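Just the one chain here, the form predicted alone, laid out as structure tokens.
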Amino acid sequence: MAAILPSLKLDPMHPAVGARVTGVDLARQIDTELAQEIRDAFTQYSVLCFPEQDITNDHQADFAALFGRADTADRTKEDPDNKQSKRGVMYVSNIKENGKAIGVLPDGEMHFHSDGAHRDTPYRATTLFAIEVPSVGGETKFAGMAAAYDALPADKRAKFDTLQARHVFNYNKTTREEMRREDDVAHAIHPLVKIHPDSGRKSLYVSRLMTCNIVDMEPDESEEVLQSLFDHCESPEFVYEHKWTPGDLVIWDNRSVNHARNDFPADERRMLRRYTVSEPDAD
């Protein structure tokens, strides 16, 4: 008797970006056909949320590997779940154990950004699994950068297609005001507009937290153009705000989506487990 395949159901979460996926248990092995269905949905929606999951570190690493090379760098010295056999896990958390933080980016608002933009080969995708969440706040906002590009006037699209921008990374910095603009900070230069390798859609590739300047443009003009683009991309018509529930597994496409975090009460616990996905040949 043939096995009965899970029934994958997709419900869009916002007109510009994101879909809720039900009918799949990520703690079970994903066969080739279902994996392709999930990848196709990812290409279409750029952000997927799988609610009510009960998964370990290894399940999450296996899921991440469906989309590329699941990163295996040592990213944390702590393993709150005590279940890790595959490296690469990172915890985004404000929790301390024995006086030491178990994770990174513990609290506060975090401006929009794209993971790995400071690298020559940015992260392809990021997965985040909710373990503990505060009663209010701490939502993650996702901006659909393809929809934001499409909404620009034709003359601006043509101009931006030709530009490049410098992106920087400051560890544990969460606002543009904290950005370091010196040359000795980790940085990379990328086109201001990227073409997605799977969908073929063009997306703006700028973010308030990480885009430092437009290459070969005077500083004042660069900042004026960037601030205008940031405001445009962060308009509600392009942004889905995700309120976390424990058991949510969310994956987003860093090639076409920016994300940000709302502030939350510092006296409430928040812990999410993170695995990133790199291009197969990335360092």
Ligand code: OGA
Given for the second form:
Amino acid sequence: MAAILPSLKLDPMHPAVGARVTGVDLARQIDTELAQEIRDAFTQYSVLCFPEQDITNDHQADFAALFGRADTADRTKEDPDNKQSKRGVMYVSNIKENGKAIGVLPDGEMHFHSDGAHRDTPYRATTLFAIEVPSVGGETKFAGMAAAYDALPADKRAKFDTLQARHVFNYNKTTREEMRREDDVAHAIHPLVKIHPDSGRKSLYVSRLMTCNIVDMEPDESEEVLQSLFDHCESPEFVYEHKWTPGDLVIWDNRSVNHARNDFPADERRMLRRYTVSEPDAD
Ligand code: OGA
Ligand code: MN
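Follow the form predicted alone with the form predicted together with the ligand, if you could.
Below is the entire complex, every chain and molecule, led by the chain shown above.
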């Protein structure tokens, strides 16, 4: 009998980044061939959206594990659905139960960032599954940092190739101003330009929320260079804006994509389920 060909269908969502993936049910076993096709699509598009999925926590953790080490530490104190596995799950939500927040990053706008940039070994990827979404706002924006790098003039690319920057993290802070308010925050230094291990493409590794300063540069000059880089990377030319529908599972590559969130009404419920993928040698 002829082998049944995998029916994965890819539709690019933006010229710089992102594809919509249909023809796959993530609640079913993913065989090695299909897993490789999904990984190849991830390398090519950096952001994948799988719409109309009906998946449990464990399905999402298994999906994350296709891309590396799915994080399994129990990070929730309150699980909104206690029939579900809690391993490694986190909720991004503004919902409160008995006066207590059930998730993290509850409200409003978030500046562009890359998850884990403040750690020596940042997250490789992040997955979000939409459970409840507001009627307006709350879109997540993805900036293709390889396309943003490629669009720079050659002299700037050569200069940025040699620089390093310091990234900070302050729990639940969502704007550059708030993030930088305290001195004593977790931080790490990374090259300003990263080479992707799978695609070989270079990309800019800076973000408005987390990049504090360029190493060995005067503060004023550093801030000027960074602000112009943030403006460059956040141009619509490089940014795909995702309007969520419940059932969307999105994965993005934190090594080559920055993400941000639009504001949304505080009196509407928003809940996404989050699993991260770590590098094998991360702590
Ligand atoms: C995250 C994040 C953005 C959003 O989960 O890391 O930045 O749209 N989420 O909630
Ligand atoms: Mn994030």
